[in-house]
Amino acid sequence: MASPASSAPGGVAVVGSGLIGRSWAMLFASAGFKVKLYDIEQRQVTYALDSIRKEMKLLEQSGSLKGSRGAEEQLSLISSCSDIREAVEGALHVQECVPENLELKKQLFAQLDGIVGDQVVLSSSSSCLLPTRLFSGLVHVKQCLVAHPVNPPYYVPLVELVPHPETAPATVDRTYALMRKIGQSPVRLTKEVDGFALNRLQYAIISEAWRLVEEGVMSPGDLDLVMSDGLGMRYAFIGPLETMHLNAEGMLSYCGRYSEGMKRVLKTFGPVPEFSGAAAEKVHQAMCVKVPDDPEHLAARREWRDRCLMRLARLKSQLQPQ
C-alpha cells in the first residue's frame, strides 16, 4: 500500500517559512501535495514545522482541518529544507513567501531562474510589488506570476493571479487550476495594476474611513461598525457589483436610479489622507481601547478573528447556491 508521501500528486516548494509560507504549506499538504518548506536558517524551518504541527492538531480537534487526510498524514507530506537547490528539485510549483522587499525578492527569483527548468511555475506571494519589477529580465519569465493570497490564507481563500506581460497563458491556467485544487478561490487580473485588485478596493475603503474620522463625522468605533455590521455583512457573500444588481431591478436599473447620487457623493471625496498626526493618534487610541497593542492582546484578537473566519468559511460552504 502506498505511503501518504508517495501518493502525493506532485511536488511544491515553499520558499520562506513565515506566517504566509506556513499557511501555503498547510494548504498544499491538505490537497495531498508533497511540500518542501525552505528557509535560509534551519532553526526557522524547525520552528515553522512545530507551529504547523500545533495548528493542524488544533484544527483537527475542532473539525476544521482542510482536506480528506488527517493531520498526521498531511504533516508527513511537509519536510524542511535549508538548501534551495534541494528545495526546488522535482517541484512543479515554487511559491515565494519572503518579506515584502523588492531587492530581496529580485535576488531570490534571479537565483531560482538559474536553477529551475522549463516546466516549473515561479510564483510570488507579493501583496503589491508589480510583476514587471519582480520578473523582468529573467530567462524563465514566461513561467512567472504573482499569486497574492489574503492573510491568513488558510482561512481566507482568495488568491489574486497577476501575470507579467510576458507570462505565458498556460502558466496562469496551471496556477489557477492548482489554486482551485487546494481549495482556494483564484481570480485573474488580465494585466498588472498597482495594488492589484484587493488592495485597491481595501485602500479606497480605508481612505474614506480615515477622512470620515479625521473630519469628525463619526468615531473610529462607529466607523468600524458601518463595515462589520453593515457593508461587511453582505460583502461576506456577494460583491459590490452583485449588490448593485440585487438592490434594484438589475444593474441597468440600479445605474439609472442611483448614478447621479453616486457621482455627486464621489465628487465630495477629499484628497488622500496622510495617515499621521492627530488623526492617527485618535484612531490608535480608539483601537487600543478595544484591543491593546501589546503582543499578547493582539495575538489573542487575531486568534479570535481566525476562529470567526473559520466559522464563516464553513457557513459559506453550506450556503453555496445550487
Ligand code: NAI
The other form holds:
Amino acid sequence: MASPASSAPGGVAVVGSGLIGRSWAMLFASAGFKVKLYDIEQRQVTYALDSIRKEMKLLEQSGSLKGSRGAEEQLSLISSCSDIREAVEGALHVQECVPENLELKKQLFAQLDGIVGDQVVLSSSSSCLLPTRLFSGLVHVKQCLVAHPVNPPYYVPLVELVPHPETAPATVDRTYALMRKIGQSPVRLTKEVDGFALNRLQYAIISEAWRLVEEGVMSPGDLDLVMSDGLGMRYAFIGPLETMHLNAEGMLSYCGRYSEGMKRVLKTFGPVPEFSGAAAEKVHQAMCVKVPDDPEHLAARREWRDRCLMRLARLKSQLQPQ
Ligand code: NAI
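Complement to the form predicted on its own: the form predicted together with the named molecule:
What follows is the whole complex; the chain from before opens it.
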C-alpha cells in the first residue's frame, strides 16, 4: 500500500457533508490535506462549505484554529464535488459520513467498491454498525474499516478504529497514522464488538445512572454532578485503569485492596433499564428545568458545551504528559 495521503492533490474524499462530514473536512484540511467533499444533496454541500467557512473564521479569531495554516489557506484545500467518481478519484482515504442506516451505507460501499482501486482506504464513520455488516463480500474488504469519531470531533480527538476480520493490518496502520497526523487520538480494537469501546463504557454508565435515579437514590441533577464534578474531572486526563493504578500503590495493590468491594457492589447492579415510562418522564422533566428542550435552548447549551470542550482541549495540549 502507498504511504498516507499527503498534501498532494486528491488526498481525502469525505462522502456525506452533514455534521460529521464537515468536521472531518476541517480536520483533514487543518493538516494540509486536500479534501473533496461530496454529498448526494448539492445544496447540502453548499451549506456545508458555508458553515465550514464561518466556523473556521470564528476559530481563527479566537485562536483555536487547528494546524499551522490560516483559515483561508485551509478553506482553499476543501472543494465540493457533485460526482462520487470524481470525489474519490486519486484519493488515498475515503471517509464515509452518510446517515446511520445499514442499507444506505452498504449500497454506498458497494458503489465505492466498484469505483476504487487497491490503494485507497475506505473508512466508515459509523457509530455502531459492525464492519462485518458493512463490508462483508466487498472486493476491497482488506481496505475497509470503521473509524468512529466522537462528537464534536474537532474538540474531542478520540477515533475508534474497528477492523473487519479481513481488513489488512496495513489498512489499520495507515489509518492510525493518518489520524495522528490530523491531530486525532486513534485507538485500535483488534476485533469488532457491538457498541465498540466508547459506547460500551458510556452505556454502562448511563445504565447505572438510570437505575440510581429510578430507584430514587439520587436526583437527576445530582447524578450528573457525580460525573461532571467527580469522575469526569480526572477522566479528562487519566482513564479508569490508570485511576486504579494511582489510587493505590499500583494496580496489583488496588486489586488486592478493593476487588472484594468492587465485586460486592457490582453484584448489586440491577437489570438493564427500559428507559421509558415514569422514569423517563422524571428524568426528562429534570433535564428540561436546566435546559428546556426547544431548539434554541438546546443549541445554546451545545454551543456552551463545545466552547468548554475547546478550552479543555487547549488546556490538555498545554499540559505536557509526565
Ligand atoms: P447527518 O445527517 O448530519 O449528515 C449525513 C449527510 O449524508 C447528509 O448531508 C446527507 O445529505 C448525506 N447523504 C445521504 N445519503 C448520501 C449518499 N448516498 N451519498 C452521499 N451523501 C449522502 O449525519 P451525521 O450526524 O453527520 O452522521 C454521519 C455518520 O457519522 C453516521 O454514521 C453517524 O452514526 C456517525 N457519527 C455521528 C455522530 C454524531 O454525533 N452526529 C458521532 C459519531 C459518528
